[in-house]
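Taking the form predicted on its own, here's one chain by itself in structure tokens.
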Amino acid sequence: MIKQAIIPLAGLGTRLLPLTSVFAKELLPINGKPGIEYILDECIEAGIKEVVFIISKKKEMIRKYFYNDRFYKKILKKKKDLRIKEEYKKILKYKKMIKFVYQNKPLGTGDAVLKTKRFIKGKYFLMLLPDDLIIKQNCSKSMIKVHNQYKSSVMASMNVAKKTVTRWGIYKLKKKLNKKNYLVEKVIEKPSIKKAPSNKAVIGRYILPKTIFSVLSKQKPGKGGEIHITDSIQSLINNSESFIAHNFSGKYLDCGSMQGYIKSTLEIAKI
């Protein structure tokens, strides 16, 4: 059973400047609720018991958000506000399941994953990228179901416009397992339009094997001088590790750009 998740949060959120010049993008409210809480709620509903946050010294605000007990106790002592009390109880629930590690240099998602090695106990773990919000259906829950069925690593998949493949990790599919799941032959990080093997993109939900840590520890930087998780996934595929691309049923929202952030608030307000 998958009971642990990791969430990389060390990125500076430059696509959301100037807001992120003073505020962590993951705490920006989406329809009145911090974006990171949607990700945590997805984890809880999927049966996750422990979440590892990867932050940097510049993102200490995230840690403070979950460890601001003195502030809440002082307010509640003066003001018997039921709404504030319920919000504090919710934060305490999150706090019990969160651990923190640091990635102070922006060396890529693969490097961020490697920082969590000492915390991971099971053979597989879940990773969620906070910029990718998936609403209406719990993507992590459906991926765990696929993992339990096939005893395999799983990644979320979505069709994207051919002209946008250069901003995604793109799948080359090997075999159709059923209507929503495909065996992966290759994952290519940000290919050119000409070299893209499909228009099926990797979305920010992964069930990864613990064996990925040994690959990451030896991996050299790729495009942009960063250690990409897709490169280590490809190494595992080359060594006969099975990865499944799962076409999820929920609605994808990109919260990492200004336009996407505004759209996310409007979409969630409709629910």
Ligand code: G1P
Contents of the next structure:
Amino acid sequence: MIKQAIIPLAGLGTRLLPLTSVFAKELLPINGKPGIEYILDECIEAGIKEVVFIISKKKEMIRKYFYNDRFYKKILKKKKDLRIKEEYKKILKYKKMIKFVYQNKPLGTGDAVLKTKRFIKGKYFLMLLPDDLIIKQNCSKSMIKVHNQYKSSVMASMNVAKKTVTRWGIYKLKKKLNKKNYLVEKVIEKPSIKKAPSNKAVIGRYILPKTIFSVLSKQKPGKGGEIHITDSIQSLINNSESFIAHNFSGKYLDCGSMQGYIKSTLEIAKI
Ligand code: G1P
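Having seen the form predicted on its own, the form predicted in complex with this ligand:
Now the full complex is given, and it begins with the chain already shown.
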């Protein structure tokens, strides 16, 4: 059973400047609720009991958001406001399940994952990239189902326009298991249009095996000098770990870009 999730939150959020010059992008409100709470709700609904946040000194604001008890208690003493009481209760519920770890140098997603090594107990764990919001269907929940059925690693996927392949991890299909699940043959981080093996992209939800930590500790920097989780996934595939790409049914929203962030508010307001 998958009970633990990790969420890399140390990214600088340059695509959302100027907002992110003083603010953590994951706390920006999407229809009145911080983006990170949508991600946490997805985890809770999928049966996750513990979440490891990878933050940095520059993103202390995220920890403070969950550790502001004195402030809430003072306000609630003065004002018997039911809405504030409920919000505080929700924060307390989240706080109970969150652990923090630091990644102070932006060395890449792979490096962020490696920081969580000492926390992971089970054979597999879930990773969610907070820029990727998936609404209408719980993607993590359906991926956990796939994992339980095939006992393999899983990553979320969707088809993208060929001209945008340079933005994503792109994979080559080995075998179609059924309509929504494919066995992956290889995966490349942000390939050129010429080198892309398909237009099938990896989206920010992964069920990874604990064995990835030993691969990550030896992982050399790849594209853009960063340590990519994609490169370690490829090493695991080379070592016969099977990875399933799960074509999720929900709606994908890219909250890491300004256009996507604005669109996500509009889309969520419609639900
Ligand atoms: C990361 C991954 C990439 C994946 C993408 C999904 O890229 O490295 O393989 O396709 O998330 O959003 P990033 O968004 O950090 O550039």
